[in-house]
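Okay, so here's just one chain, in structure tokens, the form predicted on its own.
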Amino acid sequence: MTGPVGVGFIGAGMISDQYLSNLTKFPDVEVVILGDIVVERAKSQAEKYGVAEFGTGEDVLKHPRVQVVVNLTLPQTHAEISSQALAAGKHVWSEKPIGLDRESTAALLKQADDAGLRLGIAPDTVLGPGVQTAKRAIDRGLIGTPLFATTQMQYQGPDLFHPNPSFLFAKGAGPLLDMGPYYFTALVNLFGSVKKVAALGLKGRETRTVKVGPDVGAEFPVEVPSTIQVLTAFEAGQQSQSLLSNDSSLFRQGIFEVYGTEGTLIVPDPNMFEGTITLIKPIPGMDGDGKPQEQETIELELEGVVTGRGLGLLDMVRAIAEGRDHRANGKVGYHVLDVMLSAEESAAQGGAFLDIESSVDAIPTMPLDFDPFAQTL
């Protein structure tokens, strides 16, 4: 692969801004066309970001200069659109989740392998300096042996701000499949493959109403648990507990704490590329009055260049040129989906522990000299 690598988008909705603001600045890639089911939306984004061409998804698939398709469609069509792009001979970068069931997504992995094409899956936030600095700290033994983790994401839900929130409460979404990929992908990056999972879930309400936009007051059903609590056991021996809720009046998002034998690491929000990383050391003992001595707290310096969405795609195209695996790959996306679907199935069964059949190889850290703004291809 020699650059700049041609990129085409299928889907020009809200999240496309985050991708386009970065991919139009990386020298190793060139966004050549935007496609959307609403062509006017693709046109508007193309004009905003200086992209020369726009059209439909079919126009993107047929474009001779497109080598990588960015799939930003709804979760219900992720696997279908990714499969179409692979069939057209294009590498794929897809928003999370990779798909909504094991069968179609396993077939997608096989299709990519058979065609010799790459499949990249969001989130790539875990490749940013926030999680990556934490990963290096854990690998260096800064907290000793990692034992367990706690993650939390709780608030009133996306109907608070989204003008069309019904799909976020439909099958294939909910807080588990919508926000869970950030937390579970980060956990897999830090601890490796998940061995088993158990969960409990509930619906705060059977129906919700649209709160903003032209359809204010419209009622829609809640099809999946709007709150779910997940226990996870990893192959390497660590454990984690995760709360994901769209039913909480108390906003508590981005909580990610890793506890080890020699300290605790407060990791940045895995939905972000940066943030504050804090190391908390054990108290050394008690003072002469029988009170705990002062606990040492150290803020770690972020390592690496801060960018945003599109970093995983850039790692993928450079990996193709270098003949290595890319980090946010289809196998990781499938494993995280397998974990989340198993959690959903466990919750439906009342909390039974379920074995996870899929696994992933250890995911290497991003090199410190990885510069998104350098021209390498």
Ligand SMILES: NC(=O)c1ccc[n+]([C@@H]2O[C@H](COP(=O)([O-])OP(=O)(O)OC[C@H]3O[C@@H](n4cnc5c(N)ncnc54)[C@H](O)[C@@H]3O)[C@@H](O)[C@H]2O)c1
Contents of the next structure:
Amino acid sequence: MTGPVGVGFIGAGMISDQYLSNLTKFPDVEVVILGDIVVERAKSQAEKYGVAEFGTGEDVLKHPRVQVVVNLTLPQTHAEISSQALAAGKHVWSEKPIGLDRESTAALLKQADDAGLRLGIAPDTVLGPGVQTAKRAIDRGLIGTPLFATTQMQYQGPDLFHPNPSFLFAKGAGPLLDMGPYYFTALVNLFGSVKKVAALGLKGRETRTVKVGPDVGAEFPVEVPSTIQVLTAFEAGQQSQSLLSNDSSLFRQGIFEVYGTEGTLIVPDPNMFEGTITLIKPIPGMDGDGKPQEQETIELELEGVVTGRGLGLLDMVRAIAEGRDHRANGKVGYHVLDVMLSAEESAAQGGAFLDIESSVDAIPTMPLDFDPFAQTL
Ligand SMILES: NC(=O)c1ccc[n+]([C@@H]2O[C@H](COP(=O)([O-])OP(=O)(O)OC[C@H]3O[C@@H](n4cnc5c(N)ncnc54)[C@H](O)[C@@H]3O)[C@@H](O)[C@H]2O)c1
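We have the form predicted on its own; now please give the form predicted in complex with this ligand.
Now the full complex is given, and it begins with the chain already shown.
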């Protein structure tokens, strides 16, 4: 590849704004066409972001200047559309989850490998300065040996703001498959492969209603647990507990704490590219009243350039040019899916621990000099 890499979108819905606002600014990529099954949507997004062409998904697949297809369709069609893009000879960046089942997702990885094409999988938030600064802090030994983590994501649910929320409560979503990728991908970036998981899940309600947009009041079924609690054991010895709930009146999201032998790190929300990173160090000994001393709270400086969605795709196209693996790769996407499906299966069975068969190589930290706004291709 020389010069900016041609990018085409399939799916121009809600999240396309975030991708477009970045990918139209990175010099290493050029968005050449937007496609959607509802062509009007592609047209209005193309006009909004100054993209020259729009059309259907098929128009994107056959476009000669598209080298990477950005798959922003719904989880139910991620694997199918990604497979069509690979078959058309395009690299793929797909929203999460990579697919809905192990078989078709494994086949997708093989298809990409056989064709010598790259498969990149969201989330790329974890490659942003927030989680990456925390990763460097752990690598530098600031909390000693990491022992365990706790993560929390709870609120009333995405039907609060999404005009088309039924897919978020259908098979392939729920808080686990919709939001779990942020938390589990961040955990895998920090601790490596998962060895086993156990989970308990429940449904707060059997049906819900659309709360915003043209379909307000429409009822839809809740197909998967809308609250799930997962216990995870990692190959390297760490453990974590994760609560993901769409049934909580209390809004509490982005809780991600890592506890080590020498301190605790409060990691920013893995669904964000930045945030506050706090290191807590115990102060040894007792104070004058014989009580344990206050802890020392140190705010760490955020390292790197904050951008947004599209960062993982940028790492992927630069990785192709540099002949290295990209960080948000298909193997990571598959492993995270495997962990989440196992958690779902464990919950369905009442909470037994299940072994995870897939694994990933250690994911390299983003280099400090990675500048999304540099022209490198
Ligand atoms: N909305 C968010 O805040 C958010 C955040 C992160 C990730 N995501 C993920 O991004 C993906 C898209 O979510 P969204 O919120 O943009 O949904 P959306 O419903 O707003 O948009 C999806 C778009 O894809 C189009 N589409 C569906 N099937 C298609 C096909 N076969 N060919 C061409 N176009 C097709 C639809 O017409 C629609 O315009 C989902 O996987 C979601 O999990 C969404």
